[in-house]
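The data below hold one chain only, encoded as structure tokens and taken in the form predicted alone.
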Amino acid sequence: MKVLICGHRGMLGTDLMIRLGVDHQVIGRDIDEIDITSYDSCEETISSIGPDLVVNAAAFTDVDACESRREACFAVNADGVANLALVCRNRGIKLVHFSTDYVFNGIKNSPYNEDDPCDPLNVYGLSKLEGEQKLQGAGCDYLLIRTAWMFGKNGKNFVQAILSKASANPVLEVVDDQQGCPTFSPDLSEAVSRLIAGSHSGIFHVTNSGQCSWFEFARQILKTAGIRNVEVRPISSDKLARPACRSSYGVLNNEKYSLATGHTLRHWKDALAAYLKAVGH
């Protein structure tokens, strides 16, 4: 297939080019090439490239920075996917969109399967859930994948940020009240891969198996990595102040997606391995 990936400069973006091209023709347009906050923008984009498949890997991803910048959050995250949606819809088009654990409001405390109640606690899980809803109502054939905890070697992460501080600082505070499910970008990619050859739609929760605190997962990073002279202590996400509310639990059942494809995502702690030999520690 022709497939065109929208953010294709971005993490995901960019394993998604390498995975998806091994099988098809990859086409990656990212926010200078693109707006999908303009209709017109992606209609003329979409129009001239010809697609089988659009896959949206474009996303206002600062959590934070979501709780001040509203506006711009919800152009991308909500509206921009309604945009792509109908584009796709018209021209008979697939589209892959991706969303976030931040959807759930982490009451639960089992792991969410994906037709659970979504009530997400900030801006960001707000915009991105308004996007899924605008992808679920514009009436194209679609592939809707959660995903939590994200990294790799293309952009900001958690596992990068750890192993600065760790440079830097013999003590590192990390939050060891919030649980999620990190998950490795390349792994994501593969699993994308699998559902698209699979031709599955509708919603799929995707991550790497295995849970953990950012506490625990900060550890396991000094670990891995041989480092042993930093001390990595446990704090309460009130210390931390930060402008977005967090859940307490984001843990995605990934069973719908293992029964679908025959495939397992990895433990994350092998994916955190891979991670860490692929970028030289």
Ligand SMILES: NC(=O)c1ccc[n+]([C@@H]2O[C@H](COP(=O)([O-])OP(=O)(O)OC[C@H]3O[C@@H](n4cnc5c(N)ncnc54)[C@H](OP(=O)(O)O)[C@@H]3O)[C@@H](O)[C@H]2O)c1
Contents of the next structure:
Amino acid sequence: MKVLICGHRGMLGTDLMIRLGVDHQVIGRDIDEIDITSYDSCEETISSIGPDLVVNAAAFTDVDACESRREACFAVNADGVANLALVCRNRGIKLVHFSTDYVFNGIKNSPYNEDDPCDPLNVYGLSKLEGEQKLQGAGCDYLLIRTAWMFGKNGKNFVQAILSKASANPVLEVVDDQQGCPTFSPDLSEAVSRLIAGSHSGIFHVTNSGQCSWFEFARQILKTAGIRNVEVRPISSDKLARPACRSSYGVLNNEKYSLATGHTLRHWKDALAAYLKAVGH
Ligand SMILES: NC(=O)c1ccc[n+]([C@@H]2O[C@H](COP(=O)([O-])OP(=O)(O)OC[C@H]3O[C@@H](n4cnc5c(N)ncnc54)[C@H](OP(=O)(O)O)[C@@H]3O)[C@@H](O)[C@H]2O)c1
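Right, the form predicted alone is done; let's see the coordinates for the form predicted together with the named molecule.
Next comes the full complex, and the chain you just saw is listed first.
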């Protein structure tokens, strides 16, 4: 297939270019070539390329900045998705799109299923939920993949932030009252490739296996990187006072994905080890 990847220079977009490029002709476009907040820009790009499939990895992903830049955030995460979805519907093209565990409020204490009710706690989550709804309402064939806590070689992420802080501080304070599923972007890209190959449509939760708190994630990062002279201390979210509220529980149930593809993503600790090796740690 000829596959257009929007946001191909982002963390996930870069790995999707590599993985989907194995089986398909991939064409990447980012903000300087397609502005998904403009219907005309989407229409022009898609009509000139003529893809069989569009993958949207473009998004406004700075969760804290979304609180003060609400309009810009909704323009990309909600209206941008609607623009792509309408062009895809008009041309009979399937759209693959990504969303987040932040669409849930975290009061559940078992992994979230695809059909659990959504109730975002922050502006980013609200904008991503509106994007989901606009995608589902547009009438195009779609694959909507919710993921979480992503890390990869080509974007700002928690692993990189912890390594950088550890190089300058003997003690790191990390929140231990939020649980989630770290997800390695090349592993997610493999899952996307499998869902596309199986012609699956609808919503799927896809993350690496296992779950942890940010505190446990940070400790594992230092342990795997062989950094022994830095202490990680658990703190509560209140102490950080970040602009965006975070839910205490965002674990996503991957059962539907595993049943559909016969595949389960490896444990996040193994994915972390692969990432650290890839970046030379
Ligand atoms: N990162 C995570 O932890 C995480 C977790 C759950 C779900 N997700 C979802 O996964 C998807 C990919 O996330 P990511 O972390 O790979 O994102 P990312 O690294 O921030 O990349 C997004 C890309 O989209 C581009 N972009 C922004 N606005 C655009 C516009 N109007 N038109 C076209 N391109 C635009 C960005 O360009 P600039 O850099 O120039 O703005 C960037 O290249 C998103 O849907 C995100 O919501 C991410």
